[in-house]
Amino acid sequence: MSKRVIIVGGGVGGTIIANLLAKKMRPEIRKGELIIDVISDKAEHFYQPGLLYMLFGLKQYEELVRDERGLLDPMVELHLNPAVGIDKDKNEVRLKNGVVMKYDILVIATGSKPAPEMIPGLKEGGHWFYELDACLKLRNELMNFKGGKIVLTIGMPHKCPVAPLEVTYMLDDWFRQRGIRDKVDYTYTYPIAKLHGIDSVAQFASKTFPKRGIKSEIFFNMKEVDPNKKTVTSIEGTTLKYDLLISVPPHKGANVIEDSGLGQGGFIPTDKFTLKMKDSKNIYVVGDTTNLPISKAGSTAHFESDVIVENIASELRDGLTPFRYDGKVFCFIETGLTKATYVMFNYETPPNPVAPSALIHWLKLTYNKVYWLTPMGIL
């Protein structure tokens, strides 16, 4: 009898593991001993990251949309229909059309989305760039700003958690090309004491701000917005006015989860090492569903990516998982629109940002082009 896997999420995580699950598996698929389904809500797929550039005008929406299916392996069957309910007890999840789909092994890779209706006013008075519309929204009202106060707000959790620096450069080198940072008063905000959850993030912005007029606040989480007297007050008492509100907006996961009972704000309680779901043997987590304190990233995904993929086969062949997965993380981070810097760390070993560098930057551009070879399960 066949074994099926199932991967809910068609994201660079759901699409890595599937594409690289068939190659590694293709004697079993072609021996109708295993099937491999991607259960998806969109048939395009689309490159989040490539927003910040978009902001810019450095990115047309066609260069960061592909089709799914094309880029999912031929024997891979794709489910354009959402998941709405996972029963962990009966091995089952039940599509939007009524279909309910028995697995052996389930991996969750459903991410997250920003959720401005979380703080009183954020929808109606902030922008972020975390979505198409609302990407093009505020690159239509930075297009027509000449100066004033612009201030930027951080929810907690949130996905790329260093693209709030990006943008904080790049629009100060952005203003500088258009001659009016000097007219432009910008203030980044965090919301725990210091400027990024990782300290050496944190003491590189620290170096850097005050060297390019950036203004910070610390201990900063959002509480509401006044859209009409534009301002924004923190949990702790603190009211900032602003005449342009770019926030990053706290993250939720899929309904799905929630629904299900698999976890609170649509993330899931993951074993750090395994990444099967907690007090769950056939369960496997990746990427921005885990609830795991590590950065929501697309390279978290990559690198839970290929761990899952060694561990679900070794289980399909031998019974085993002895594949481990040691936290690693890789991120670019612009620090401009013409240099950027990086850094990388696991469980062990913290990071450290290097110098920002033209190269750097280039590198970054270079796989921004060529990152559909990843969830192909090439790159």
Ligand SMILES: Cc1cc2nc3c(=O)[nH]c(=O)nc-3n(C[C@H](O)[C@H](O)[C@H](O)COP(=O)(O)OP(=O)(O)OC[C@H]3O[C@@H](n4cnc5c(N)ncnc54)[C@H](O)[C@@H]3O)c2cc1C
Contents of the next structure:
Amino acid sequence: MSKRVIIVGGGVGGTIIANLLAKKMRPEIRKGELIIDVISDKAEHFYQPGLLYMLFGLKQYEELVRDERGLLDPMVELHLNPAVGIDKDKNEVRLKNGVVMKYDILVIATGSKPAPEMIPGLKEGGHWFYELDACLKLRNELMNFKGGKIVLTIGMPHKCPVAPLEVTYMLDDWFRQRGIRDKVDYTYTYPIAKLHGIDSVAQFASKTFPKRGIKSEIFFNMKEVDPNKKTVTSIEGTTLKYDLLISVPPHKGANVIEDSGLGQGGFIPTDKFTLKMKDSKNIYVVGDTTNLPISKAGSTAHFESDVIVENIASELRDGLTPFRYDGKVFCFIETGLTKATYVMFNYETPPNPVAPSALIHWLKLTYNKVYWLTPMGIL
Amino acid sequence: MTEAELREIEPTVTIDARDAYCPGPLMELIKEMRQQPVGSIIELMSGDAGSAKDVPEWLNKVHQEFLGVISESDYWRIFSRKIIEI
Ligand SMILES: Cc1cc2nc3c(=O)[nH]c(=O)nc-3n(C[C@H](O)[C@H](O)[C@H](O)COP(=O)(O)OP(=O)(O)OC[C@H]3O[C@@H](n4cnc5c(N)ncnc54)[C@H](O)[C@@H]3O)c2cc1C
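With the form predicted alone already on screen, would you show the form predicted in complex with this ligand?
And the full complex, kicking off with our chain again.
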């Protein structure tokens, strides 16, 4: 009987795992001993980090999207139907069309998404750039913005923890380029006592914000937005007035996770080293879907995928899972429209950004173009 | 609470944020405090000395109860109780 590895979610993590596993296990797939399935709720693979550039008109939709089938190894089966139930006791995944698929090993890679509805008034009164339609709407607002108060707010949890800072620096440069920076009163808020979760990045922000005229408000966790009065209030009791509210809404995991009782808020309790779902022997969790206290980022999903693939292959061949994830994360940080820095860290080593440079910015722009090699398992 | 009392506590949820450089221990606590029902006791394990100061300060601002902190050899165990909805 052939073994079946099912991967739910065809985003960064799911696609890398499917492709690397198909390459590694080619002999077994050819002999009919292994089947690899990807279950995806959409036919397109969208490069989310591109939204940060699309916001300024620097990227167009067609540059950020590819057909998922085209990215996948031909030996991987793709099922274009959302998973609506996962039964970990019966080893089954149920699709929306009623099909039930049995697995030997399951990989959950369903990602996370903004849930503005969690904050009263945010959907009506706020804007965000973390999703395509919302990004285009905000872009429209920005293109017509003549000046006034902009407030940036951040909900927990959220993916790409450096993006709020990046968008702040990019907006600052962009308003300068348009010659209206003096008409923009910009306030960056952050949930904790400093300007970013990473100490060194927070210090960098503390040094650069005053020079660039960026105001800040710490200990600010959104409680509610009043779209009529145009105010946003924090649970700490501060109310800020805005003309344009840009937010990173709190995120949720996929509905199927909560509906299947696998994790609160759609995030799954996961072992930080093996990346297996807690108390499970045959379910791996990758990327944004884990509840690990590390950055929800494409790079995290990428580095985790390498470990999961090695363990699945080794488990199928030898019954062993010796590989461990060391917590590695790598994130570029745009510090404007012409320069960038980066942070790299793992469970043991704290991050420390280098001085921003044009070279790192160009590296990021290059990566944006060659990203497709990552899900293909090449880069 | 005394250290002996804190050691007796059975938390509703424990967050192990000892290796959490980004987004960081307090961010994890904020997320959990919003998700858990009123009455929950949350233990936050942090390797960041700053947490022993930041966490009580934030709890005070949002009117949640700070129960105390135990200093272990290379990390801190910070206990809090959710007493009102946020
Ligand atoms: C504006 C922005 C900027 C970013 N910048 C960066 C950056 O510079 N660097 C970086 O590393 N990361 C960045 N990220 C974060 C990065 O995009 C995510 O962390 C990454 O995509 C997570 O990968 P994943 O595989 O966990 O989930 P995803 O890539 O989101 O994939 C999840 C997939 O599962 C599918 N799915 C969900 N539910 C179901 C279901 N029930 N059935 C079937 N399929 C389902 C989804 O449609 C999706 O295709 C950014 C994100 C945004 C929004």
